[in-house]
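What follows is one chain in structure tokens, specifically the form predicted alone.
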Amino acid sequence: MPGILHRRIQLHYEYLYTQDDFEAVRELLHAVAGISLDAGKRELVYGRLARRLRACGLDRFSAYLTLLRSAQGKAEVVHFINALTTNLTGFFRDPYQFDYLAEKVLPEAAARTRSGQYYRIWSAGCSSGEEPYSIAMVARECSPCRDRLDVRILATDLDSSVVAKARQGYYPQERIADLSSALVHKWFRRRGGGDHSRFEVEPALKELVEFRRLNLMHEWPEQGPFDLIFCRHVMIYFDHSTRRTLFERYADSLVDGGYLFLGRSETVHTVSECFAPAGPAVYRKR
């Protein structure tokens, strides 16, 4: 039985991949970047870590486990996390928030500041750019923000690779589509022609951000305390201990009645008493 078993494994996969191994995956990215990957995931993780395999030079992914429990490969955890975590992103996704933050939040933090103060704002799980570089386009836009706040935006994420895209500012045409012409005229720069254009974004956004790759589950930026914090769409990869974890960990980050954005889908609601409800998907520190 074992040896038909193992036959099947080898007709089904270019790389001997088992559910030990499997198991094996979602436990070492639990362990390194705090994320629950779900049962029925096994299939996607094959297709995502067979390149590394590949690139690697290895027939089996127990081969690739022990590669990255080593001392020796501490670079490629970096190439598995970034495998395995996925960049669903776009220019003011979920619209209804940046109005909020337009109208609401900016004009807020504007009235009740000196001329030039800070407003830190915080992306943590930035992708590759286009929450940051909406949050500085309603900056910008924003007239009591853009007189009296001196907006700085740290973007994080966890993923190497996006962050150094996001950072160069370089989207295809298909990546703005959904942009207004007038915001795509004053805030991009075409760069190339035809099928091949892409858009830059201009430097004056582009000098509002600054990237970084971080992991959540270590230690965080010393540009703190945050006025504003965005972390829409992470918290669903995290279990009910790691969001309240982090949860807590971001109240400590934010001054007293900062705001936290999370996605539409994510609440602190039974996670954490830190935070009341503000606006939709918005918390403020209690």
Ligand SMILES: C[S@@+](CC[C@H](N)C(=O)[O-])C[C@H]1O[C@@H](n2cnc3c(N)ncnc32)[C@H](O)[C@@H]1O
Contents of the next structure:
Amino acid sequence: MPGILHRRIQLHYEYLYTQDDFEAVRELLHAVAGISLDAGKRELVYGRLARRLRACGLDRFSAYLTLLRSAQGKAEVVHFINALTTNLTGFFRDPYQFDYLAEKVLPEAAARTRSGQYYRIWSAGCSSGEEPYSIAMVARECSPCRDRLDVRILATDLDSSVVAKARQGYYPQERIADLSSALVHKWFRRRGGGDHSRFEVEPALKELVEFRRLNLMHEWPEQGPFDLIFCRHVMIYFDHSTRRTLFERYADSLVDGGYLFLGRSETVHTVSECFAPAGPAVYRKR
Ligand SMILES: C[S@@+](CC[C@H](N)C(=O)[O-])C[C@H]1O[C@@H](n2cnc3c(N)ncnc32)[C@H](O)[C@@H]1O
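I have the form predicted alone already, so could you send the form predicted together with the ligand?
Below, the chain from earlier opens the complete complex, with every other chain and molecule after it.
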């Protein structure tokens, strides 16, 4: 019977991949990135990691796992993480939160912040940069803030490949298709022509944002305390106790009354007492 099962697995997959391998991948990803992979993601894991086995010249997942756990496998762990993160994002994703930022949070800060003082924002889990650049556009567009608020944005992500893309700030046309032509005209430069043209973020926006690779499970930036933290559509990948720890660390990294923006399906409710609800998936440090 095990022989039959073994043959079926080999027929189905190009690389030998067992349930134990899948469980070992889940365990390792949780250990290195805090990410809890759903038990139903077995096929997805195969699809994402098969190309890494090809790149490493391996024919089975158990050998790939051995490599990842070895001293020589350190560089491969970065590829392993990059292959398994979900980077879905977009400019002005959940637009009502950007309205809240423009109409409430930034004007309030502009009225309060003394000149010469930075207003510090952290986009934690920034993916390919659309989120921090959207924040930067709001900061540059919103009238009371434009002149009175000196915004600085730290944007970090665990996935080194998206951080590199974000830093370059080049986007294909479809990524900016939902932006108004006024915004595109003001904040992007067309590079190249025809179907291959790309849109580069203007230096005036880029200069507000510093990108860095950072694993939220490790040490955090010293640039704090922050006035505002965006951590949207990131917490969903973590289990309850990891979320609780992160909320407490966010509270420690925020000024009193500082804001935390989460994804629309994420909440601090039942997880942490450090924050009070303030707006649409927006919380304030108590
Ligand atoms: C779905 S994207 C969300 C992007 C953006 N915040 C948004 O809402 O559009 C989630 C991001 O979280 C990052 N991420 C996952 N685990 C992380 C960790 N332990 N440390 C830092 N970033 C992490 C992923 O690499 C991914 O780019």
